[in-house]
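Given as structure tokens, the chain that follows is alone and in the form predicted alone.
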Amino acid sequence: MSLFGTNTGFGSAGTGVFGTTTTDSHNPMKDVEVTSPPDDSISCLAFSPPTMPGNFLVGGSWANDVRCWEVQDNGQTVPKAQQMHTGPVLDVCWSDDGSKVFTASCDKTAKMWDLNSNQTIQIAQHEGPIKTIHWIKAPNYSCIMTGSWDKTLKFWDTRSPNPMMSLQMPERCYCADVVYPMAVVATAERGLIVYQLENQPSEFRRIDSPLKHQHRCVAIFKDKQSKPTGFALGSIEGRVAIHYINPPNPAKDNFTFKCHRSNGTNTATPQDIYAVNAISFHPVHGTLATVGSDGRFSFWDKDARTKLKTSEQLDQPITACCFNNNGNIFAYASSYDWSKGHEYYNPQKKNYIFLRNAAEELKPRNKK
């Protein structure tokens, strides 16, 4: 048994752990490869909203670019366009009508990409790299929310060089999510802030982190009425917290679970513990996917508190993931996340985005 599945004995034994053995370790799940992936680590992925016909995927990378692909019904991907920043792109999102893509970068700016004209304009500016970007569509306003390492959360109406509002955070923004009328931001030093977005954005509550290690990713989940009701928070210590905003029984309803760990479960062998790099909720079933530095994705049912599936191990970390609007496609990106430092960086290794049919595997265990 080789590290990444069965090895049939022939093939040069001297190729090292990541050499091409007879198993395809870069795509062990045999998923669809997106054509023309970025040339450096992939930081973010986002599918087009339901208002658009068809499926379009955008991805940002450390090669300073954001790319757009059309995903056809037969699974083929067609590269459509790309745009550049002058620093790594850390986050991307769509406008609700699908006509614009918004990008956040280490170059301290955010841009609006008009897909019809294929033009970009700068719409936001921070004093530090911008880590998160989200479109907010409220009944009485629309805006872009940017979270930065300059410890501010800013709101922009895309037509003015100045923000509509700037909110001070206790620390650098590490990850955020928005499902109107709720936003949640997780910061350095394990800060956690929930915002309400009705009428105008304002701080709703600061929460003591349910996790003991650095926050890495956060995703809001909805109740049966499609209202945002809580969030899943992932840390660098292979753990996810499920946290409800106003649970009937906090001690019972809120919980954490371990994931993206390998090897020893007993004390004799130390356990390898990896970062949870991204969390995404299925838009129909409310189940969730996590991806990690261990090079695996897992699907979970938070209500039944069970794991639905774990993938085979890829030969590099999984850095980003997302579902398309009807939940039939699960996209995930494979690239180095620098979790093991520079000595594990191999410039020869390619980056990949894979597409998987997610219709069946994310159905909850027991339909209530």
Contents of the next structure:
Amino acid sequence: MSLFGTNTGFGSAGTGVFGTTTTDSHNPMKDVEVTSPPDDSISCLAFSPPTMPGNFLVGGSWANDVRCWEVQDNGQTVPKAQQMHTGPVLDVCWSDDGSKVFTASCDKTAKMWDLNSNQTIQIAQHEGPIKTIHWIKAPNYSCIMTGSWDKTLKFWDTRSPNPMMSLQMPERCYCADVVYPMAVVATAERGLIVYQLENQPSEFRRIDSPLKHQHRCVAIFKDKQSKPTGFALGSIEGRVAIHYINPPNPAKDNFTFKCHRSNGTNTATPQDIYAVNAISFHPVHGTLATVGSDGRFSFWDKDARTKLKTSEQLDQPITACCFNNNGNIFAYASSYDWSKGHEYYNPQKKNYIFLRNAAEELKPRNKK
Amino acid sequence: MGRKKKKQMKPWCWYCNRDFDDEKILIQHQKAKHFKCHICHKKLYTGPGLAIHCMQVHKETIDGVPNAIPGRTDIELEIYGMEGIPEKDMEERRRVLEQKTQENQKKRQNQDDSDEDDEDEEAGPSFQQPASTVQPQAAYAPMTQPGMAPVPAPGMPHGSYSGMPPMMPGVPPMMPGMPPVMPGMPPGMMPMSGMMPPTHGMPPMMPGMPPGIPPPMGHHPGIPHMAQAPPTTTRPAMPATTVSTPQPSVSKPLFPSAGQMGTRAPSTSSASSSLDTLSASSKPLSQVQQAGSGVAVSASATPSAAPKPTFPAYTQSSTAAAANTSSTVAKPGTPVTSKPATLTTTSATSKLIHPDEDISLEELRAQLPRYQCKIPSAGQAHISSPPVAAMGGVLPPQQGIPAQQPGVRHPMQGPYGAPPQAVPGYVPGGMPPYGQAPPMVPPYQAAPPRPAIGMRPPVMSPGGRY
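Can I get the form predicted together with its partner chain as well, since the one above is the form predicted alone?
Now the full complex is given, and it begins with the chain already shown.
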């Protein structure tokens, strides 16, 4: 019996083990299925921070809900709680102490979800849907950063209804990432802005996009000393750019690579190029995972500039991914991302979240 | 030692009759003098290889081996080092050598007493044998060195050439020695077919290696030869490149301290000038690091991108991207609301799986009526479709509650959370009363751990609490 929501028929026994037929291509990688997944496309996933014991996964969906599961060490997933917005949820994040979850929605609000009390409270308001939400923990302040399609980036102290700061952006926010003291926002029209967060957030630099197509996802990576040093930017054209903020040799250190394309060797038919829906960096190894509209995920080593693995093709696009705090678990969501328009949307089609053991597959290639 | 020696003499070049100390040098000589393309200066491995290269690449035929003596210019004879020399020529060479040595001996002997002729003559030939047996061993030595690294080479560059995206994963573990030599990455951002031209510009790469790649592809008998040469040639290269592996991520302060914020040189400035400005203005710790990084960078500037070109994009420029230039590139500020700009999603070689409108997938989807938010964003608080009433209650937030937390609380326990949130809601009393009777009143202010939600009265899920 499902513990969530009303109308899902997918009431598994809560063991989290895939049980469908072998010919079904919804889980070709035979990964662990999360129980009670949302009823509509999953837009975002986030694992709890290391300050909390255990692994808790939250996921937001186009069914207006945010769900929380506990992921146990044996791989079983236990649904824990759920909260609602009045519009599709586009992003989620955790506070640094793991006690709060922040959610951003098309209903132009962001909410803080106190997990201990299972209560939510609205903490942000925009003029348009909020696409990104991130928690910033600085030595002298803490706040929430929200990026919206209303072209503003706002910073909120959760105790006050008015933003601490509001920065104007050139265009609608499409994706963002924060690793203190750096924040990167990619906007419509291929805009790309880096912010520095020390003392207070301010715009640091606007960067000419290394990509020629619409930006879709961004993730900051760190150097060996765990300081943010650059970011990976994905576009709708099956390409990811690795960009360092202050490289010794930009022409050599920055590069792009193609991914999530079909027909690798067959040049007779036109190649299908899929969007990169999300990028995540492994917290320990520094290698990255990309997931795309083609229904595959790939692991890459950006320093060795090699691909580590590509998965089999799922029957739906993969819309979100994330690693847990120690990098042992890779979670990815299989649901429709609208890449083929509304004609291919099937509300009856089940959405899935899969968990995969990521300890071995993301080890970097040995340096030569 | 028990082998029948084919050579019994020092290595010599069949094309020009010159002698060499060992076969390695002989091969280098042949490649530089006889197997070098006069058009592009690429060094091949054999005569036929050179002929094929000129035909395929330059569409030119060559008549004979360059710099060869008359009678030894046959382009079709496959000679590599000492292998492939026709037996006839070998014997002739031996005879010539023997004649020379005998002449030398006779000259010396003529100076001696004639009584000692017999002994000397017997001794003479025997001197040659130990000498000649030593040399073949030395000459064989290079060939017996392990050819592990280059054996996969015929396969690897094959893949890189065609730029197949998915084929690399298996290769990197096999090629620990090769990557520094592979030319795809270092030439910069957009190399492609240019496996060949970059070889000349790349100092750290052994020039011998890359040109060897095409011949095996077209010319199979040449492979065993090629497998033997690279170990000797790449070995000197490897230590150099591995030592100088750079750390592009030497930690400098990511953002200069807030006061210096605008002074950073733009990222497009040259590496050296940006290092100078950084070291001038940054904190001491970073200065030390930058000094170190400056050294590292200068020492490793050229081989820095030693990593292999296995990212598929690298070997092929983005033909698809070029063909698919979005129309939005030209218009940075086009408003999207009324008439979205469109993408060019289809070209001859590729097809972008994305709707034509140049807005994000989420924006497109959010326009649908089914995803419209139930509550308008203005100040009204009207409740949307009230199946909520049946579901476990949404509660009016404020006055009745000894609120520890001010503001709107949304203890939503049904699929639709009705409370309007347009009002920032931090002002208690701003909320109109709700129409439906709250069937149940979960004592949320007491904050018991209450994880589970359903339309039923809140149920504690087994073991589930924070």
